[in-house]
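Just one chain follows, in the form predicted alone, and it is written as structure tokens.
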Amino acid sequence: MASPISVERWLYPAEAGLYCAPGDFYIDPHRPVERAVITHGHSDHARSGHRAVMATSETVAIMKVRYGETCACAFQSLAYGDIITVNGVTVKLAPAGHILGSAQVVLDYGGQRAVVSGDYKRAHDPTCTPFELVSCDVFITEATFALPVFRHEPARGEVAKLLASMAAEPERTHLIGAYGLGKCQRMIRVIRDAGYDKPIYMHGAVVELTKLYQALCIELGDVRPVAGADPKDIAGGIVMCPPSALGDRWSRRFNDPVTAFASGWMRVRGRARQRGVELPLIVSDHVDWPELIATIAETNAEEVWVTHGRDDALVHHLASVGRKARALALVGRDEEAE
């Protein structure tokens, strides 16, 4: 029986990204190549120009509705857990629990498995499929979150402070600046799971992807674009909005508004004071650090692999457990964003 080949042979950063070798494929590269295998639809891994696709479905339309029809070439579209061969490479799509169409990839060649986790959660998420964990050789994760600090709250308890602002203050509008793609749309589904059934209203640069979540059957209630709406209607109501939304001329319309802002972020109070945060919730897309290593613990994984945040926390730590570890540093993520 032949030997493994080993993963850095078939599988590391290159000019463009994370590159496999004997597939001749890109995963999330950051700029346009001719065959790109894409984890989710946040632009820091999706973006438009590149030759062939493959994502799951909800991945594909994602990109369509951000960057047009035409934003590659060509799309495949692959369901979790089907199984194709690309040069001699198994691929696979696994749920990543990340938003909506999120994906591990799954790449099996010489007799080494490595999984490229994309950005992932382990919480629950009423608007996607939930993280699938699979053991590994190689697991390649993010670190956004990496540091002991952070630990994100349940999403229903920081969505139960939500509601009880709103009681205390029903005179008062609630703007909730949310990431566009993803964390919009899970407040509003977390905040019809506690009972809010009144319209909620959208600033228009999260009006299309919410309607897209509806499209592809995610339950989101009556939402309503804020533009036209009558002011009267809005006051002591919920308005979701992009983040930068909350500081801008947009904001001035509301009167006296609650600012509020769903970010793994709002674990730290000094960014809070700095964007003027008045109820900030600590509701993240992406693991924790207790979620980050008992994951990584779980894949059984003999290497782990940084691509973006804080890996050198990362790195150092597993060290000290003795796992082997290092950093890739691929360019073009932002961990900012969430």
Given for the second form:
Amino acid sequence: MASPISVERWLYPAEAGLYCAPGDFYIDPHRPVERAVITHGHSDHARSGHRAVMATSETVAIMKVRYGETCACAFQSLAYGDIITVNGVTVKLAPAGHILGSAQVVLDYGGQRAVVSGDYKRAHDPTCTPFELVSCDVFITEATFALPVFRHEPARGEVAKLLASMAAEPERTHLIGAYGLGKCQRMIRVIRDAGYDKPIYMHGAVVELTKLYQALCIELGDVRPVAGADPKDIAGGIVMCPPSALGDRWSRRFNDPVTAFASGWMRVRGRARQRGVELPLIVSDHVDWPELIATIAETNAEEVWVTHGRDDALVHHLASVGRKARALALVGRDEEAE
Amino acid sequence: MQAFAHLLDTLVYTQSRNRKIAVLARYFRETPDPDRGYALAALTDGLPPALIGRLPLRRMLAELTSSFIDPVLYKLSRDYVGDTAETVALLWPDTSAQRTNAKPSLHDVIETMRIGTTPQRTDALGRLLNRLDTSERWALLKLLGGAPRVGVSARLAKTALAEAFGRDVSEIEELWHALEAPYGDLFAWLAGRGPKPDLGSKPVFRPVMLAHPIEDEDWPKLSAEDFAAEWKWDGIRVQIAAVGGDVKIFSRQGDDVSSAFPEIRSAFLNLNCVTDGELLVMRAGEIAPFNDLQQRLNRKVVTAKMLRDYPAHVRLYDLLFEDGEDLRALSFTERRARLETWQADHRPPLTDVSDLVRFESFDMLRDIWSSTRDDGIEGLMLKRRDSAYQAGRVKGQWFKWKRAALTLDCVLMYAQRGSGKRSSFYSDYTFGVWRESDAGAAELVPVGKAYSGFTDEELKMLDKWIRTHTTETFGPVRAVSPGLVLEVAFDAVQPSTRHKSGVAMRFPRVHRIRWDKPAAEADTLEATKALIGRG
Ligand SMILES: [Zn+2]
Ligand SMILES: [Zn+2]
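Any chance you could show the form predicted together with its partner chain after that form predicted alone?
Every component of the complex follows; first up is the chain already shown.
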């Protein structure tokens, strides 16, 4: 049998992003390329203008809603677990548990396996398929929350905090800032699971993606756009909006609302204060520090590459426990986003 | 501890001043003594050392955290969070004991922490932390670490206290320096269970009157004959209160800085007055640079050498009390006359009265101001002649007129990751100017560091530029190729032996980013040195 070809010889950062040379495709490239494999629909991973895109059918649907039907010339959807071969490279998508349709890209070539995690989490999320552990030789991970201060709380408990605040101030509308794709719909779902069954109102920017989630069979109950609704009906209820809307003029239409923000960053007080948030909800769609460390260990990867986020802490930690690790410092990733 | 943690957490996230006051007032009404008194102390001046002794908190926490976290990870976390107490609270391992055990009261905490050797107290602190959840741990460390920054000023806490019991805040402020934590007598009086605490013959702080910066649109509304002008000297504004053989020196925030300036206390020893003035270091009638004054500040022990090398002096601006008589309702003109007479009568050593600047029109004053480049002048004050001495920044009464800053074009040399909300950005910049190296080539020499003066948008652009022009990385610091010119504004340039360049800038900030300017055209060290003494 031929000796294995080390991963760094066939998978490496190039101008447009992480490039698989024998397969001649990129993973989550930050500029238009001939062929791209896309881990999930967030805008720092999925961009428009590629010629051919391969992704889960949910991610393809999300890209079409965000960028239009023609944002790529050709789409090929791949179900979790399906295996295809691209110029001798075996490609498989495994659930990442990050948002609906999110996938890890599993690549086998030359007797070695690399897993590109994209963004992922291990915590329970009723709106997407749970993370699946794939053992590999090289694990290429995100590190958005890679500092030991980040320990995310169970979303259920944070939603209980929200409902307690609503009970304490029943006349004030609760305005929840949440990333429009994934976080917003997960929050609605968890709020429903906590027994809240009144209509939940939505900022215009999250309407289309929320409808898409419903079309893809995620049960979200009675959700309505703010536009066109009677302000009297909204008062004292829940309104979902993108984080940026919390501080802008749009939010002034609600009389003295409680501004909440659902994000892993809310664990740090300074971050919540900087946002002017009154009710921080620590809900994250990324792995926290203990999950990140545990996942890396479970993959049995000999080597860990870090794509984006707090690479310094993670690389230092892995080196100190004797695991080979390096930062790829891929450009174009939003280190703050969720 | 639970109630206090809940209070601090709510305060941190509450924007509205009225809501903060309501939350505090409820806490003060509903929490039993002495816990509410300790909370009040924590929110105003911090717990006094008399209660818990000097707690080497930083060292104790370093000791405790070293047992479970790698120092590099600790440092990165601390840089990110921007606050030691919160970092430790977030990093501390969660245990099941946190949910079941009864929580300690603030009183328990203080009883636990007040005695013992440092190792014993370190252990005790570790045991306390083990009993608390994340937000309680944070609150505990804030309590022990001095005034917690939770968006509540000492003044707001006092206002809420007054509101809780239907009193006027000025009554509490006047009493304040005569009281001690946990303020049992104060709460007894407020709750109607005891007499008003006696000010007796203790020197106490009176709220200070402050000025608004003058804006262009103010000038047409003002007439020259209504105002007196005086220099704002480049020192520290202080209030000196002397009564009954005791003297206290307060900063304008009301912090007691007496112990750092024993010679000023002696100078006022047998007087009965409250004066407002500028604390300076002065040698042979010349005001020394602000740096010299800093040598005297925050020193716990004042040595004879420091008294000799950095002699303190007070330049008086105002007289608030004379022999027990409250002069604050008088006009500035009347108080000024009383000040001059009083100073001439008593001649306290190490003091003089700040001269008035005579002028007939604002144009004339502008000429005087722009032709004055004296050391030690920070600005010009305009005080309405009929202004009473009132607490705070009262509209339209006093104005300060600062000189436009000096600027230099400097070249970005190093960038460091910021802390807190900026920790994902390279936001701290070291910049330099050109000089000729020994070999005759042009080289950059660092002259200062700036963290401010740019917008969030510009910060992103700078961060991007830095990431793409990095030549070397040392931990959180990146060296960059000399290619970006920053127009830096600063208040003054001073000679410095600590810096390789031989100069130090005072209050440098980024004025403009000169994306357009070639680095080779930035300023030189000679040009920088030529600015020494200006500003
Ligand atoms: Zn994502
Ligand atoms: Zn991402």
